[in-house]
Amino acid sequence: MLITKKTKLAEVIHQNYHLIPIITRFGINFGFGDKNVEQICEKYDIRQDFFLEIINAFNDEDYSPINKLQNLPLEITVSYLLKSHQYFNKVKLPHIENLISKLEWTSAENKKNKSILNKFFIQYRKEVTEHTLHEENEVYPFIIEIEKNYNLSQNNIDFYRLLEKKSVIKYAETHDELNTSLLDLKNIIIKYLPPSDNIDITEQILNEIFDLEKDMKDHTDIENSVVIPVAIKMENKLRKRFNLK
Amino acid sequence: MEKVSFIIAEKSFVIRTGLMKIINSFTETIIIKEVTEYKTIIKYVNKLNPDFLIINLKFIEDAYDDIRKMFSENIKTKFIIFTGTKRSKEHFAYFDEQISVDDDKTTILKKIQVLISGIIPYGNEDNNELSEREKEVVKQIALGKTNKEIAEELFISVHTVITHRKNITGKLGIKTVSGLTVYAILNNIIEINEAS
């Protein structure tokens, strides 16, 4: 199904229900009625285009947004990949920590499988925090940087002096790292950890990771293929008009 | 473990999406390039080298007896024809299977399956286990060691212990050394206080 601005919101997560975070992420909360896309945004000042292609995107693996999304200004996308920074953070990681704390044996190996598990866990944590702060500090505001002087008639002194030393290219790099990991830990525990004793628990964790796994993939994927391209492309007309090579 | 890869040729969207459909049932499976133009098949082919290329029989009418003579003969690519009706089989010898629009679920299912045990055979997953020899490589990985120092403890190439590691990658389906570290101590090939 295709989302329109005419779509209800109510339908969007009946028809989908994996799209609830990504419509919590934009600050909107339950309890719309019969309220349609359009409605909301205007409701929780969103812009309405930028909207509809992330939540078609993550609805419909085969829509691509990445035409239109580059198009749009870097500041917004920027803006929405910072608050899937903190759901990461703040709400899925440790929810998830929280579940693998609660895991059960009866066994003499309980002290050990919950050590390592949550030993495993807590390493992989510490990944995504030092990657997305390094983001969060160095990356975006580079990039917004780059578009804000793109967009500038005359061209600023210290922007020159930065860009004879930063580059985005070099910040074009993969995630492989942190996708390994949840990989990784999808086969500790559906293959290698011994059954524990709440395998509610179990199911849940692994629901979440997988969730996780699509949400972190959409998320790397905006990055790759709409944020740096976009401002190497900004960035390269930038050094042409300074005469940087 | 290594996928059997596929290229799609075929310009309808509901065809292409179909046929992506079933061959992305089957695990074992992975489409590297869908083509919706006939100018670019051989360029891709020639290229990604897939093991299949699925064409539709439109890309080439006339011409199926040339099919091979126009790729590489680099290629290990082995060809399957879809076609909208059904025809006879003798138009198709020179491929190596074919699909056709009017083939009922089971039956393509059936053809892919047997297209697919010809490159992964049967029975091939099952030998899972670890060798000594990588469980020894498991070990020093937990114990924190690099590549160059696995070598020279275990007495072989830098190289050799690289291979091992892909090795044990495809068979445990765990990468990362933190990862391998868990599997290590589960397994009781290191104890938990050893661990890096």
Contents of the next structure:
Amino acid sequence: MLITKKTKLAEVIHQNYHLIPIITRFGINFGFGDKNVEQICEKYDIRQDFFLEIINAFNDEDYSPINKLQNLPLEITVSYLLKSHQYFNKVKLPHIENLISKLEWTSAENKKNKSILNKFFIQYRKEVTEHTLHEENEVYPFIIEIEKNYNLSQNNIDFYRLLEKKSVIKYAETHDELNTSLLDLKNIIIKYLPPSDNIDITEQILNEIFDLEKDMKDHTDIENSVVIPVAIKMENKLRKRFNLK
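Next up, the form predicted on its own, please; the one we just looked at was the form predicted in complex with its partner chain.
Only one chain is given; partner chains and other molecules are left out.
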């Protein structure tokens, strides 16, 4: 189902409940009645074309928002990515950690399993925190400055000095994905840990990890296919304007 501006938002959720965290990420609250996407976006002052590209991309794996997103201001996409960071760090990861704490093993030999799994997860959560903080404090602000100066008619000497020291290209070369650690975490549970006494909690953890993995992949795809390429093009043109290599 292609979601359009005339699609009722309630129908979107009935069609695919996995879109709930994506919708709430835009600051949209429940109780929206029979309002359609156009009406909701107007109410919450959300750019409609951006919302439709994101929601359709998450709803349909075959839908590619790349070309349209590349033509939208980077500031809009970066703002969405920042909200995704908040969701990962303040909602999804704490929820998974809480579920892990509820795992139980009767056997004394297996009671150490929770400690092993928890230790691995804490390390993964630390990696996510460090990664997102680096983007929030260093990468995203620099990208916004690139777009801002790209749209200026006159050269900014302060930005010229910044451009002498930094480059989005360097970030792109070292941009690592966090999904490898998530794969390791899934395999620990699926392949190596003895079954817990409360298998329902194990199932919940795996479902949450699979959801997080897909969300993280889509997040990374937007960075690698939209934000970074557009920022690099702008940076290269600015370097020519400033006569920088």
